[in-house]
Amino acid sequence: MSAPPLLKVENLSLRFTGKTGSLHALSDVSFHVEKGEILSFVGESGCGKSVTAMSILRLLPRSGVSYPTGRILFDGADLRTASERQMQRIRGGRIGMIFQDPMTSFTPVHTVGMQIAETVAQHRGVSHGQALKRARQMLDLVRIPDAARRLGAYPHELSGGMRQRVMIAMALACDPELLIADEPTTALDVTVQAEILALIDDLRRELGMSVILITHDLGVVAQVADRVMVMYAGRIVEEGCIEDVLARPSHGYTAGLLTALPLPGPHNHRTRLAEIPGAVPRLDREIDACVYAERCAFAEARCRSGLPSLAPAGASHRAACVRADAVAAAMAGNDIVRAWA
């Protein structure tokens, strides 16, 4: 018998509220995440990504926001109904959270040692000096040179990897069992997402822990991802093992986005990016078509008429879309789908 998912959303649905009427942020959203994967979200920005890590949480503001229908287990336990006191122990302690931009998410004015430490202390309950000697093994641990001496950095003083670094380190300090990583490499370079990438992907063997990685590139999932769950406009389009979906994308908006990727290594032959057209659809309102049907190139009249569920379409693999079929086989011998594959 299989072990249970360390996290399993399911239904999930969100609005926001306020004057001028509700926006529907998520929709019907249901994932797990197994003990020591990797599973990412993949999406473009207001696809619904952070906000549903952010439910995860609970980082959300109170007042504007409902879901209408959800649970959150976490190790078996509903994320939706524990106390705030209860969440205060998980935030940081049994879930850690690298956010999107490291320089705003630090204190300025506290040495990144303290703010590592002040995480543990809380947390773990221990005094000022183990917090801060368990600080300079977190440095240690995510490969930053002469830690002793940077414990008495602050945040402006490092450069945006090593600022991640500490970040990732603050995010690991009390041994969480799930690490969510919201845009981990935005604003770096190439070389420093790689480094970035490599680095987690080592930790997450290292310690055993499970991630869910957020970002908007499917090259960087190609990187590191077990699995990948592609949002659109609040909903889940498609979901599967990162091999069967890169392979066999099955959902328009996944194809575009792939499309959307140069190839990868020196002999790169494309001189223009393909775009994806149009804009992503209002959510102020209920969508029961498609909600990809007005942008998407393999559209026909019955993808506007009805809304369509996620179906198997392979063994680990399961897309929203009508036409599954028709756009695997369109990017079978796409130049883009082989070099990623």
The other form holds:
Amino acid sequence: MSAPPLLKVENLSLRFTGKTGSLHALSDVSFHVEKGEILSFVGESGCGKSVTAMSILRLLPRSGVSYPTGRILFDGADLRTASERQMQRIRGGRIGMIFQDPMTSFTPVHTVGMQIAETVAQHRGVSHGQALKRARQMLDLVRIPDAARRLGAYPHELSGGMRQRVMIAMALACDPELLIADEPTTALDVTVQAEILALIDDLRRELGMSVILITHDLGVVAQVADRVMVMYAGRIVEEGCIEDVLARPSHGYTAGLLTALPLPGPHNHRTRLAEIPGAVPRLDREIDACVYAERCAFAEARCRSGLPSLAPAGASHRAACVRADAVAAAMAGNDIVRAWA
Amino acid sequence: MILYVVGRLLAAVPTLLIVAIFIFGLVHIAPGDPAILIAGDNANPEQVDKIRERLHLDRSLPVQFGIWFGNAVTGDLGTSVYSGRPVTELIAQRVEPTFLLALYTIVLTVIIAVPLGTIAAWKANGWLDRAIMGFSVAGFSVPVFATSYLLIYVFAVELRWFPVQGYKALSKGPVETLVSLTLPSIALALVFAALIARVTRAAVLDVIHENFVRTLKAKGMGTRRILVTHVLKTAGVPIVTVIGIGLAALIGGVVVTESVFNIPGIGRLTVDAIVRRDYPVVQGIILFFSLTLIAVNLVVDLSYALFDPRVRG
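Same protein, different condition: the form predicted on its own was shown, now please give the form predicted together with its partner chain.
Starting with the chain above, the whole complex follows.
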């Protein structure tokens, strides 16, 4: 771990601004991505995981979003203050991104071959023929059979899983050092989900790239992630190696997510799934208590007075919870925790 | 793709038949006996009978239609009551200026309107958008003859860059022709540009917030390439439809402009024929317009397949 991290985000904060006021979409988000690892962002819709990813590539719309504060250091350079020209070279060149919905994420009127090739031509400055050749290689790489013929296919002629493979091929066509995958399996059938995850995992080993994998599915995290970052209400609430976090969950929200997971096995399929009571707090004002306190099964009076900061909960494990030890102790009996402990 | 083309071509046949029946019926719906009308006030009954026989008006309606339709298919639309010359010849003489004026106008319109509409959508609700849409409202509100006279005053009378009026035939050199059609084309293009800029803006706005635009940004494509190669092509179908409607309308409806600029086109022929109650010519012109409209629609339909692979089926 002597090499500097590929991506280091420090104190990233940003608000959504509207006529009725502003929302704290991201508050003081700091994390890093090592070379070659898969870091997973987990949390429910609206927790800020996609916004974090989009602000790395500066893809958020300019209207309705405040200029972010903090630093986004990619290979030492701050992307937050980089010029639009520099960003254009990084997007698709050094950082690739894939999106949730492969149905709508392609231009419907161009062949997939053209759409991969234009990315290559844009960043490599090669001829159209060479770019197409690269596109073919990429389709082979993502294990699409009969790649030469598929180059001429339009997006609507491919299945969802096939389209997501093409999406991955397109994002990786210029050998990016980082792949950001925003819910890449959410829109797919369960069987296809597993294939796509395995593909991403294989490719990062083959190509030696880092991956940020955004998901709301802890099952996905457990399958491929090296480290996990749990987000809630625009903040990081727990972060660490997958083994540490799953073996010793140290935040009430992580505990809630784990408890809510359905478990395999004949004796479990008729039991009611656990849920987290209450709703996400309003984000239109500064919060000076634990953001999760109102819904937390472990909350005490001190949780509601003062915002807990991320504190070490293990060797490479941090949690923003004053009751971390109590949570970990209470979760020791959970099936998933027992499996990882 | 071939199936699609053949399908479109076949679909045009019933339209053509209905148009033919309608046009044939026109003479029979019009008040008065066409034979008497053609013979004039001083004709005796034998002369009227002769005309009736010559025009097959003594036969039953279906037989008449058959004869008329058969002639029309072979390009014989009858002769003008006023000048006695074949209708096809009269129309053919007037086609060149009208077609060229329509084409020139459409080219100018597209060059002006499509970029402006795209920019307006890209900068939606900004000052540039407001300025372009304001210009578009103005362009649509001012009548063509008013802009025509203003253009004539500035560019023909004062600056002397273009002739005040008249049309130079293509046979005398294409540059001369273009020069003589420039002012009328600009006058017409201002109106159509207003319309097409609006349609382009709406079509592009529909597409610009779709997910694929975000994908393009995420893979590092520049704004111009995103807008031109991806967004405009995806938004192409409604834009081309309106351009097609505009072209058809231009071929059929530039009477005022042709009058102001003294261009001997179809519009002028139409007005003259109506004023003289020259029914064979009116019939011929309507058939000609219908054919043009069907042809333009066919081309537009076929162009859909060019824009959107999903249409090819």
